[in-house]
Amino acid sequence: MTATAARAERQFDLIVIGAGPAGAAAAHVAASQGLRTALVDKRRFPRPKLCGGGITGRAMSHYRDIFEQNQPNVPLVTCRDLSFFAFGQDLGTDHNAPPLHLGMRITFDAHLVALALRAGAEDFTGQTGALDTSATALDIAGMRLTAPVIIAADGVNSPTARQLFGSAFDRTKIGFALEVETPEIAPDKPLRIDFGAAEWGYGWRFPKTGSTTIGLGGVMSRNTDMKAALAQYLDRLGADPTQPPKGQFLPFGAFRKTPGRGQILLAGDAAGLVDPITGEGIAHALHSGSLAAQATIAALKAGRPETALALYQQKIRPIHRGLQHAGMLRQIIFRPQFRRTFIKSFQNSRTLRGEYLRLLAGQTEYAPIMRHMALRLPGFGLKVLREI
């Protein structure tokens, strides 16, 4: 008898690997619609997670749609004062901006997992397993979980993506982030974003309940000493530059055009769905997890689980399009020849600033910002307008 045959087999309609925002959203949507859903993660929750913890209006909108609650029942600081800087220049502070909510992932993610389990997903957190891609099965703890579809939301270092594609990400495009939690409690200070605090990246100061998160992220290949850059940024903000940081890869919009293979779908960071300008990933994680679950539900209802990936790819196309536009705008922000125009535009144009704030609120996409910048950079604008 083989080792596989000796395992007890559990059959599900869907297996979700990874219980962060993307995985919890996928499990919740699927279980709420009656799918027998297994939620698997190598960690038990609550668990710490490196992240700025910014929950934008876009993310909150997806949260409401998916979990049918007005706001997560976790400690949050709501900021309406947003200060912007670029390459050392003050771009001004926007008061009474659309709200941006700041919280700790240790409580936020645990809350999402609890909602998914309450909806009926079966708890397999705290367990690791071996994925059998040929059989859409997962071997864990003496048993084999099988399902016609698997959604892998197992993060930027996705073991599933490595197994499917040979690597989890492209090292020439991947970003890297460092951050510290300072004891400073300053909810009255504006949320701060510094474009260019790292090469082709940004810095942030997020005031939260009980602490302030200060971090720095940028394209890894362009930043040879991110620790030194973070120390300089901490010093600039008046924080202790000797604090030991924590680091994490950041998939800066280098998304997979085909988010999966066969009957295995990738969502969230595993699919590279992170905004290449702001670094926001929570909104796209929630949204993509939900869309992957919806595609799975439709495919199983039709009796054709092999169509789940194609359905998902169609549903996720607007996210891909937005990330493509953000990638083009990043060229304007960070290329030296366009930098001055971006700074002047952001300082002087109420329209551009307003569109950016509406973007964070989930009220618009990057296309209107691109059109606005295209008018100020005619040469670059011709290329932009062809794309949008």
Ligand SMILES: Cc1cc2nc3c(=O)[nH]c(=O)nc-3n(C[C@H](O)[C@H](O)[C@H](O)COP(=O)(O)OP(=O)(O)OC[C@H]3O[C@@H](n4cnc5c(N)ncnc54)[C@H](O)[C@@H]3O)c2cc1C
Contents of the next structure:
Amino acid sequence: MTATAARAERQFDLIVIGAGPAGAAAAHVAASQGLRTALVDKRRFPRPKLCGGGITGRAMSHYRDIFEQNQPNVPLVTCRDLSFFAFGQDLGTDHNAPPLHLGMRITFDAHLVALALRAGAEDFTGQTGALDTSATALDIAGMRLTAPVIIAADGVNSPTARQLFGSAFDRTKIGFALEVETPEIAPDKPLRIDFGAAEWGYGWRFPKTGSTTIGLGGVMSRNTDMKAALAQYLDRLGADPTQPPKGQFLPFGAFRKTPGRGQILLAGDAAGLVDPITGEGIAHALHSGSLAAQATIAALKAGRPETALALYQQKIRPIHRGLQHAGMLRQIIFRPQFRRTFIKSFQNSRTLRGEYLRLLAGQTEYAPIMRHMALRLPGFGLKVLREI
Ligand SMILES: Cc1cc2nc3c(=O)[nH]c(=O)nc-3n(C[C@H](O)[C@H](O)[C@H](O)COP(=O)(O)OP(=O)(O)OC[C@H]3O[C@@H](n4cnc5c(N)ncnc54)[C@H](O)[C@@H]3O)c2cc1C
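For the form predicted together with the ligand instead of the form predicted on its own, what are the coordinates?
To see the whole picture, the full complex is given below, headed by that same chain.
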């Protein structure tokens, strides 16, 4: 008798690997539509996750659509005061910006998982499995889980992407972020974003209910000493320099054009869906997880699970387009020859600033910002206009 035959087999319509925002969203959408859904994560929840915990209006609106709840039932600080700096220069503070919510991922993610389980997903958290890509099966704790489709939302280091493609991400393009949780409680201080605090990246100070998160992230290959950059940034903000920093890869700048292979779909960080300008990943994780589940539902309904990936790729196109635009805009912000124009435009143009805030709020996409910058930078403009 083979090892596989000795395992008890459980059949599902969908296996979701990874129960962060992308996986919880996928499992919730699928289970709500009656799919027998297994939700697997190597950790049990609540579990910590290194993150600024900035939940933008765009993330919140995906949360509402997917989980059909008005507001996550977790402690959140809501900020309407946003200060912007670029390369050390003060770009001003907006006092009535669309609300940005700040919370700890340990509670936020546990809340999402609880909602997915309540919708009917079966709980396989606290366990890892060995993926059998030829059979779309996961061997886990003496059991074989099988399903016609698997959604892998197993994060930036995605073991699934590594198994399918040989690596989880492109090391020449990947971002890296460092963060400290300082004991300072300052809900009255504006949320602060510093473009250029790291090379081809930014810094942030996010007030939370019991602490303040300060961090920076940038393109890894351009930042040879991120720890020194963080120390400088903490010094600039007058923050406690003694807290130990924690680091993690940030998958911005190189999303997977085909987000999966065969009947395995990748969502969230596993598919490289972090915005290269804002560093925001929760919104795209929630959105892509739900789109992958919708594609799976449609493919199974048609009795053609092999079409799930193509359907998903179509649905995810607007996210890819937005990331492409953000990648171009990043050239304006960080290339020295365009930098002054960006700073002046962001400082002086209420339209550009307003569009940026509307983007964070989920009320617009990158195209209007691109058009605005194209008008100010004619050389760049031609290139941009061909893209939008
Ligand atoms: C320092 C830092 C700050 C950030 N700040 C923000 C911010 O303020 N706002 C924002 O929107 N985004 C932020 N991001 C990005 C954001 O954290 C991610 O984009 C988001 O978590 C992606 O969600 P996900 O569900 O794809 O992956 P994750 O949240 O990483 O979840 C992946 C899950 O997969 C599980 N897993 C991994 N391997 C396996 C396995 N083999 N088997 C089973 N399960 C597995 C993990 O345990 C985890 O629960 C930040 C990132 C960093 C690094």
